[in-house]
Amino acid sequence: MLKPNKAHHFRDDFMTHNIRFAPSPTGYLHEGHLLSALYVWAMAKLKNYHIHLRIEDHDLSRARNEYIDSIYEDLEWFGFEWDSESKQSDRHEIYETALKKLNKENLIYGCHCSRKSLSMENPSSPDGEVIYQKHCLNKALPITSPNTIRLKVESTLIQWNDLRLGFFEENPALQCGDFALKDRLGQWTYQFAVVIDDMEENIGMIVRGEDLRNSTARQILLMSLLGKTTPPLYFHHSLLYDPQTGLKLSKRQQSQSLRAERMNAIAPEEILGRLCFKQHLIKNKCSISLNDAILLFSKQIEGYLQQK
């Protein structure tokens, strides 16, 4: 277990041959997902990684089979290929095993705080995230639904390098506090499931949007508590924003879906060209093949890596 108030600098030169694209089936894929996929496939091309497709359907209350089907249809329509795949809803026993390990080491506890009380009784980080203040730590509540299961987070500095954004030193105790591993409905949280998956699937490179950068330190901490002291490499790419609202593209904002464009008979090469133009990878809008788009993104990534 990590000692409190110490700086832990994990190696950033560890690599395996697995990288993952991990969409959640809570809506249809949009251009932001396509951007992330291109970065994943480009990094795989650059570093000769095997590509793993993971369907992150841990949120069973929002996941839909129609969205899962559409993920496959959209990716195949563009021509993406991958080497292996998994679905989080099939991995319940693996998550339970990891949770039992943490429980055996007295690292988790039950919490009955409601969503309303969380926002009222705890401070928030600058980006609006609740920093849980251990209200239920010593109440000996059952580690079963309808209680949330939380990780005991000690004050620990986590140092890590992003291949695009550079060096970070963060303390999860100050970022989020004792974060949830399983919610009140008995569903696995993103923060827990993704860590177990990345460990079990031997993911050596994590490419994702920079909106998830703040999750990195707590995920490295959780990995270390489960026995993995050398985390993956990280590359957090820029995001796409709606020019009308200024908000990042998202399912919650009902951003234009790739499925809708596919149904409207817009060619995938036209969408790829539009995205490469937005990313300043080409000077003029034009149709472009998937292979050429991946090559352009690979060159951009290579430029970032040469700067580090």
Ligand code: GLU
The other form holds:
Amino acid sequence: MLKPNKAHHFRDDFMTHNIRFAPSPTGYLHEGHLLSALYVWAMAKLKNYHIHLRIEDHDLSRARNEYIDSIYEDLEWFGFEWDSESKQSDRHEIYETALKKLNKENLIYGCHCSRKSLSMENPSSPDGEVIYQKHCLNKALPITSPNTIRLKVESTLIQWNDLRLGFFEENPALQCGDFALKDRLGQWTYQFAVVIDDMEENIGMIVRGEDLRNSTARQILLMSLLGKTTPPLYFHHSLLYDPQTGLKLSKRQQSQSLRAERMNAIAPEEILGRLCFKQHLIKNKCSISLNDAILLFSKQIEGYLQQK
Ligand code: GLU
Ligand code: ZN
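Having seen the form predicted on its own, the form predicted together with the ligand:
Full assembly next; the chain just shown is listed first.
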């Protein structure tokens, strides 16, 4: 438990909510996921959160059962424990209810732009994301597949604070415009499913990689349109980069999977030690237990929180 004199820096509900680890089963977990998990478990330890494991299989065309199985096997092999779990593919009704609510308030519309016309007719953000210019807004297209369902995004400044990176003021209308909630195939998008889940699962603290930092303002906006005016707290951690390519680790680059290391009988403590060393949390490469690794990450997080 936190000592009372340490708690006053934070919102009152800092300790009363859940935190989540939310991998997508579109490939095997790699070291970048392990880094995320360590930050999540470390924050949970520091602030006494309940840990929720969410399988983000909203993209049914890419999710595979063998990847889901492997998420469980990898996490259990390292010794991670969690308090509750959910899977997005079980939650269709919940997303549908939220979508109906937005529709009642006239906040969504159908769009039949093709992938090609989207990229040709719209500007894009510095990281290559389409900023949709409301091309289909007034066409009254059906809000069913094969049309995409989009959210009407008014120009609004969203202010939010990252516990590591500091204050942000961003306008989703300029970052992405009317973003998609359901895609052409009728699949829920990441942005929609994650927001509904974070609200429904009472997530008070979001710890994830800084590659998702850009999604935060639009997620806060969507939450507020659905009635949640106090957003969660956010902590975006730094990413791991492949020393050979300089690119962030990702499944698409076939990064060395944790599963492959498990199959090669490498000890989890060796992997944890390697990661702590890379993160400059220990001076010499050595094996380290999960508990000790979580403790080292907790200390690092504590350092960031004290700077705020
Ligand atoms: N499912 C996402 C991923 O694996 C994480 C989503 C989130 O933390 O908001 O990258
Ligand atoms: Zn369109």
